[in-house]
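First, one chain by itself: the form predicted alone, in structure tokens.
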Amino acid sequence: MNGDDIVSLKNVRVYFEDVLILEDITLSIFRNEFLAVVGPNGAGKTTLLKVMLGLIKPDTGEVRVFETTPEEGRKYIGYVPQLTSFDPEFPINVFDVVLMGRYRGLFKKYSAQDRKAAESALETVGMLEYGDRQISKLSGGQQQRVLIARALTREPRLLLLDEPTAGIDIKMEQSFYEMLSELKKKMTIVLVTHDTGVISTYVDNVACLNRRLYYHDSKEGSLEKMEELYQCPVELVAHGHPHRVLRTHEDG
């Protein structure tokens, strides 16, 4: 690490049952990046998330997260995965669910300091007044603000954040990138993520991933390789604006 840089790959392989996933990575993430990590189904883009926590091993490379190893370095993240459902008799209101994300044991009860935590994140992003109201109420937009104020209340330093538009409507999401890149201020975000508009307009920097990745340090210059990837033209369109801010394509 080059001391601007909190998360280090290097020539990361990872397989599953004999299959290779993840194959000669190397990648830097830099303090209060937005990047996202672009790529079509099966691409290892979980799988990705997962080294960076510690969660999944690699079977060769070397990784570093805040200068030490994933599983040390895993306190400074906060880890929003992708949106499950919610059992809609399940008696648990928003703060508490946020409240879980300062959970330390069994038999450790909350402090003061952790409701306050809460109510921050809560308030962060935009939840505060649905505080007492049941989860599996709200829309999935709503529910997954209140995963990512889960994610807050560690107060991070790094958010990783998996396909986490994925079943909330078009009307949601340019909030929900607006509030992102105000976290940016604060943090750096990684995001895992289809929605090729996102990338027009919030996102610092791109890596196209489809097993082996290719980073990109413009916009611009991730167009060609996902086209690869997707194996389709791919047009990327500013949310919120009438106009195509990278090239069009000439063949449907």
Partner chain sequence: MVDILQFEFMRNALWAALLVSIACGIVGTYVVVKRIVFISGGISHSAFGGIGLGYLLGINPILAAIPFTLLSALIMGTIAKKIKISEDTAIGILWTVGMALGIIFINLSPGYAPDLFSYLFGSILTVPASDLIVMAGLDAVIIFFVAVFFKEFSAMSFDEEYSTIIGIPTHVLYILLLCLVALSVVVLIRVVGVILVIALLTIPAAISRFFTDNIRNMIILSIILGGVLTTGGILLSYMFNLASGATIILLLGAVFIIASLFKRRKPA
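Since the structure above is the form predicted alone, I would like to see how the form predicted together with the partner chain looks, so please show that one next.
Partners and other molecules have been left off, which leaves just the chain.
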């Protein structure tokens, strides 16, 4: 691995029960990259993120995160799970959800500094005024921002987002991506989604996942693969804003 890879997967295979979920995944994520991993439902996208986080151990292959094991390296990762990962009816308000991100270990209380960090993270995502709200009394897009704030309180070097645009309308999506491109100045971002429409101008690279990974440096290169994976023309899949998908990135 060279110094610029912050995550590297080599020939990673994951089985669940006897079903092959990820097959021979080799992937390098570079510092300050904004990578989108696209694939249909059931392609193994969430599993891929969980492998990086050390929540799922691959059956074969090697995973390095910040030049160490995923369990060690995940302290530099901000994870934004799917909205379905928590119980929305749980008696907790937005501020306390975000404060949870500042957890530092057993017997350690949250300090004034932790509270300040939670507040500033809420401010970053534009949710400071909702601090007192119970989490289910927010829209999907707002909940998503709260989970991002929770991840940001850990001052991550890598932000992993699982289906962050699910339940967000097109207008919200625009401002959501603007927020991510601000965050990109400070950290690496990996986003997984089944929605090819999200591959906006903000993304540097696109990888296609459907059990196997097809990694590309340019958006155009991945387009054919996407057609292959989805078994239908991408213009149809990305209905609404195909122009974003088709645009070639300068770095490509």
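C-alpha atoms forming the largest set that superposes within 1.5 Å between two forms make up the rigid core. Numbering follows the first chain given and starts at 1. Small disclaimer: the values here were computed from a predicted structure and weren't measured.
- The Cα position of Lys108 differs by 2 Å or more between these two forms after fitting on the rigid core.
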